[in-house]
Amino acid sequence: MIKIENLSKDWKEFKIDNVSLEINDQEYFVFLGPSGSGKTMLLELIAGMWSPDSGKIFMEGNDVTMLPPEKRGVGFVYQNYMLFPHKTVFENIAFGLKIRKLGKKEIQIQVQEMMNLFGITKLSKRLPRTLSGGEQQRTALARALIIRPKVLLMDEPLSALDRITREELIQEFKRIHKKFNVTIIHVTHNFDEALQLADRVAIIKEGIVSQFGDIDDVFRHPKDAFVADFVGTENILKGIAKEGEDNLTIVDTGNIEIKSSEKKTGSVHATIRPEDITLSNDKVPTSARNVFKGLIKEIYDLGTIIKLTIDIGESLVLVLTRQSFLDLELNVGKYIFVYFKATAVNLF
């Protein structure tokens, strides 16, 4: 397990501010946040390239705060990769064994497996500027695990390569996150990464974790509206919430009410996520407690989905797929009827 205690750490571009959180052994975790909001510092301050201005950080349950990066048992792979320019694939993997002198004969054995797990064998003679994108991401991460380190680091490891490369090399981190019983740490500014590979996930502001937990629980139940915002929520209402029938709250934006299965009263943000929201052109018996007769205003083709803004008294964005939106026949103009449920309401 690692544990942060009240860590903090301040430059002048950027901050970690008495952060606390725990990932446990085997997890595999994301550092979620816009640009410069201190992600990469707090994967750094955990590898141990900087020291903190206060705070601990546990491994295990020893205090490696001041233990150098070779102390502490953890691999890191870089945005760039950072492989040695002058040394081919086969050198780049070699590199932390030789560190360590291992003999020639077990080195060629072990580099040979670990190419040969990311299919990178007939790339051994190759020098990194020969390589594509995916091919050195492949690389940096054989040479970050043949030394079998505990913890996986990883900065922005997707963030420079086409969208078919990134699908694969997501389905390559979920092999390996399983195959070496690693803990990874992965910091990233795109949410749909992390909604696929995190076990659970911090999202990060200005240095100050806003909100950690289960990746659905975050996705799901944002406790602010940056939160709500960062992981694409999109509809975000204001309202006063008071206590409704059937155990249910109403939420008043002052245009529309809608109806909630959480417990809140007074001053509340409702937030309702695009893909929960459903349409039919007649008003149809449904168990969705929020109902509503709204007005196409407008229509955004993403290929294969299509993303919608409906006025109900209220602006709401809803994505559908593209064969729903053509059986529909929808159009600016029309109108339309829009459900959600109540337990598709979340409010804080």
Contents of the next structure:
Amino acid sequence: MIKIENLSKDWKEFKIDNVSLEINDQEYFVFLGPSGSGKTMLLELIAGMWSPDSGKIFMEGNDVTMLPPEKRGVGFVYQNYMLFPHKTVFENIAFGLKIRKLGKKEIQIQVQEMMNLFGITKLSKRLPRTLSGGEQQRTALARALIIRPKVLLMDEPLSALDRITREELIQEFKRIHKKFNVTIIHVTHNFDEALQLADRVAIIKEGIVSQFGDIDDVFRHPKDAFVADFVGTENILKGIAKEGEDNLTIVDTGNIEIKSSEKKTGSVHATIRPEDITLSNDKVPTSARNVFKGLIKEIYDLGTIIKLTIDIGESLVLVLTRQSFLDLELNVGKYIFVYFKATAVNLF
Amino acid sequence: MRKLDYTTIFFALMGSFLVLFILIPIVNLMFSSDLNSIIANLQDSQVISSIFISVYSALAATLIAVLFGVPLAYILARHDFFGKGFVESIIDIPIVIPHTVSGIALLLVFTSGGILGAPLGKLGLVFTNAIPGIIIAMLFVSSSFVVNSAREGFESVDPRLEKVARTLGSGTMRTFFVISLPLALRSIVVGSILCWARAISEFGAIIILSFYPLAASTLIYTRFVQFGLSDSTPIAIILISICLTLFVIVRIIIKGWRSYDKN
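Could I have the structure of this protein in the form predicted in complex with the partner chain, to go alongside the form predicted alone above?
Okay, now the whole complex, with that chain kicking things off.
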């Protein structure tokens, strides 16, 4: 277990202000916050790259606050991977073992095993600058994990990657989390990543933990406007998925059934982006597979756009331009038809 | 092909002035003496010994500058501290003060009765009119090249590379030697060459501190004063040939050096 007690540190541009957290063994924990919130600094404090002004950090009951990074046994993966540019993929991965003075043969075996695991065996002799982002990230993961750290710290590990590689790596993270029995702390500004990976999440704002806890809990019960604003950009519904007609998946939330074009079964989260939802006063013929009649609960005027909360059996958030809002003559308590396509419903 | 506009042509014409201004005297110098007198000079033991003194002393000065300059450069690149600006200015002072002034400043301190010269004299180190004097004169005027270049080299190494190495179990000293130093080596070598070249060309501080034994630049000056152009030119050609050859060799090595940050 990692226990952080009243941790504070002031750099001029950033600060960490009296942070207390407990992260359980083998948990996938995500620090979520906008850029400049100090979340990277918090991660570097845990790794031992800075000494705090005050407060303490415990790992497995031991006070590690003053231990240097080389004595903490944590793995670290940066956004830009930070592979040693003058060393090959093999040498990068072998780095930690070499320091531990393992024999040449043993290093060869272990590095080979790691490269197989991440599918980068062919890249063994290449220099980092010749690799793609995804390949570099896999090498960085292999390098960090080969020393069998109890904790793996990752700073925005997916931000520099394209969407497809990101999806692949999300699966990779899930796999290594299980395989290595490692506690992962993952820093990101991307709420989707947190949703897909986190057991628990801490929302960080200006060096302060605004809220932490179970991901669903934080999403459903944001403590303040900042958290609500930061996590509330999507509709997220929990339900049971089963196969439906026309190659569609049906998600039963308990209150309504939603159709999705993604293939999943069992317990899932469904997300629908607010801008993918359309409205009309009358029922109109449409290709959208999801049509509901809903009651307008709340209207927020955000200037050029209007944000609505509509109850369709589940609460949905959506946004409209001011013009469409006026054209539809909407007000609180009015019933309206809500449409969204099966392709707009993401499942995970 | 890229179309040349008038601005580019104008700027290129203006820019070529300096290139020609430097190139013409050097090329002209190379052809200003006949081969026989160059060969005769190469057989002159005084010429050979003075060139040896210059090359050797400059090398010693460069090694000292690297030994002490690289750690300083690393500190300046990695840490902010009170008085950092002051330290940086001190390193650059020798660039801005006249070299004869540097020579006088050194002489006052390193003469046999000076605050450094007296105690070091007891250890057997004499600086006035001796090779150690030539070396410290060279070191004084040229060490900033090593410090500044090495510092730029270290600054270009992302500190996060060092941090990652440390999480992998590498201590601070080891991290310096296996990560930071190899990645900054190119800049350190470039700085060392500039330092060495600058040291070899030193004259002002040397004649004040150690006129004898004659360094190459001093020898050229004395031959010019005593016997005129025709006697000093062949030595100048020999010296410049040695410097240019080394300069070209090093440029070739540097060019072929693996650069890790470029594709």
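The model shown is predicted, which means the values in this text are computed figures rather than measured ones. Positions refer to the first chain, counted from 1. Between two forms, the rigid core is defined as the largest C-alpha subset superposing within 1.5 Å.
Once the rigid core is used as the reference frame, the Cα position of Phe337 differs between the two forms by 2 Å or more. Once both forms are overlaid on the rigid core, the distance between the two CA positions of Gln26 between the two forms is under 2 angstroms.
Once both forms are overlaid on the rigid core, the distance between the two CA positions of Gly244 between the two forms is 2 angstroms or more.
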